[in-house]
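The chain below stands alone and is given in C-alpha cells; this is the form predicted on its own.
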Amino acid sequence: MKNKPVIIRSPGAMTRWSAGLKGTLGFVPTLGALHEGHESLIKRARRENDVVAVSVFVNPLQFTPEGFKKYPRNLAADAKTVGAAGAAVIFAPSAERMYPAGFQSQIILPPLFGALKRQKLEWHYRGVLQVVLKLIQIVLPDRVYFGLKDPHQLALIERMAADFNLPVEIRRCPTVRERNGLARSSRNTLLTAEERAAAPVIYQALRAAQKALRGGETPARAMRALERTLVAEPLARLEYAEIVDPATFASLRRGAREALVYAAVWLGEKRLADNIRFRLK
C-alpha cells in the first residue's frame, strides 16, 4: 500500500478537511467492491490534482431493497486499493448520515432520455443525481471522475452540473475492460462461475452492431446482428438495448458521424450494462 488513507465518514467533517486544503482535490465518487476501473480513474485523478478523495458509499436510493442488501461491502479491501492508488481520503458516511430524518428533496430528471422511461428507471438515475450532487456539495472538489461505461448517468450529471452551476469539471475516463472485453464492474463479483463465462457476450453483441454498422448496414439491422449475438448464449436475456447518437441520445440518423451502442442484459438475476461509442466515419 503506498500510503493509508484517513476514512472520514461524517460530512461535516469531510466538509472541514476539503476546505483545509491547499491546492486542486480530485474526487471519484464510488459505491465500493473497487476494481481495476475504479483503479483508473483514482489513478488519473492523482495525475490530475494536489490531492484525491474518493467516495465509498453505497446509495440507498439508487437500488431496490433487495439490490442494496446484496451489493459487496469490504470497506478494508477497499482501504488497501485506495491507498495503492494513490488517494489520501476515504468518506465513508452511513445512509443515516447521507439522509438523516426529514430528509425530503428530490431531484427531477430533465427530459433527456426516453430510454430511462422504457427501461422503467427513472428513480434510479433520479437517486444517483441526488447522491452525486450532495458528495460534491459535501466534499468540495475542483474534478470529479467517472467511467463511460453507464453513458446515461455520465450525461446526466453533466447536465445536472451545468444547470445547477456547479463549480467543479467532470471527466470521462475510458472504460476498464478484460482481456475477454467484460467491462469491469463490482457486480461481477457476484456473478456464478457460468455466469461469469458467459458475460463476454455482452460485448461481443456490442462489436456486433458496430461492425454492421461501421459495414454500411441500417441501425435496425445492426440491432438485428446485436440481438442474434445474445440469443446463442442461452444464459443472457436481452432486456434494452439502443443505438443512438452519443451527443443526443436521439435515434441514429443518416450521415451520422458517431455512434452509441448500448445493451442491458440479464445474466441469472444479475442485470449488468455496457456500451461502445465510435466514429462511423
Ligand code: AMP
Given for the second form:
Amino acid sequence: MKNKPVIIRSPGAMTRWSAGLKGTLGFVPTLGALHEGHESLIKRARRENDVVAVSVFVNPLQFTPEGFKKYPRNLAADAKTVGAAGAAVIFAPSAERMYPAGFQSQIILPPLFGALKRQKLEWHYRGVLQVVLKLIQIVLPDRVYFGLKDPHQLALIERMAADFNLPVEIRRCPTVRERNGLARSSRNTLLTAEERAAAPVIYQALRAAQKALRGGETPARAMRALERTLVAEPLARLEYAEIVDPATFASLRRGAREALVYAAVWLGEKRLADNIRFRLK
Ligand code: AMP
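In place of the form predicted on its own, the structure of the form predicted together with adenosine monophosphate (AMP) is requested.
Entire complex below, previous chain first.
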C-alpha cells in the first residue's frame, strides 16, 4: 500500500478537512466494493490533482430494499485499494449521518431523457443526483470523476452541475473491462461461476449491434442482432436495451455521427448494465 488513507465518517469532519487543504482536490464517489474500474478513476484523479478523496457509501435512496441488502461491502479491502491508487482520504458516512431525521428535500429530474422514462428508473436516478449533490457540498472538490459505464447517470450529473452552477469540473472516464470484454463491476462478485462464464455475452451483444450499425443496418436491425446474441445464452435475460444518440439519449436518427448502445441484463438475480459508444462515420 502506498499510503494508508484516513477514514472520515462525519460530514462535518469531511468538510473541515477539505476546507483546510492547500492545492486541488479530486473526488471519486463510489458505492464501495472497489475494483479496477474505480482504481482507474482514482489514479486519473491523482494525476490531475494534488490530493484525492474517495467516498464509499451505499446510498439507500438509489436501491430497492433487496438490492441495498445484497450490495457487497468491504471497507477494509477498499481502504487498501484506495491507498494503493494514491488517494489520501475515504469518506464513509453512515446512512443516518447522510440522511438524519428531518431530511426532506428532493431533486426533480430534468425532462431530458426519454430513456429514463423507458427504463422506469426515475426513483433511482433521483437518488443518485441527491447523493452526488450532497457529497459535492460535503467534500468540496475541484474535480469529480465518473465512469462512462453509467452513461445516464453521468449525463444527469453533468446537467445538474451546469444547471446549479456547481463549482466543480465533471470528468468522464472510460469503462475498464476484463480481457473477455466483461465490464468491471462490484456486482460481478455476486455472480455464480456459471453466471460469470456467461456474463461476457453482454459485451458481445453490444458489439453485435455495433457491427450491424457500422455495416449500414438500421437501429431496429441492430437491436435484433443484440437480442439474438443474448438469446443464445440461456442464463441471460434482457431487461432493457436502447440504441440512442449519446448527446440526447433520443432514438438514433439516420445520418447520426455517434451511437450509444446500452443493455441491462439479468443473470439469475443479478442485474448488470453495460454500454458502448462509438463513431458511425
Ligand atoms: P459505483 O461504485 O458502481 O457507483 O461506481 C463508482 C464510479 O465508478 C461511477 O462513476 C462508475 O461509473 C465508475 N465505474 C464503475 N465501474 C466502472 C468500470 N468498469 N470502468 C470505469 N468506471 C467504472
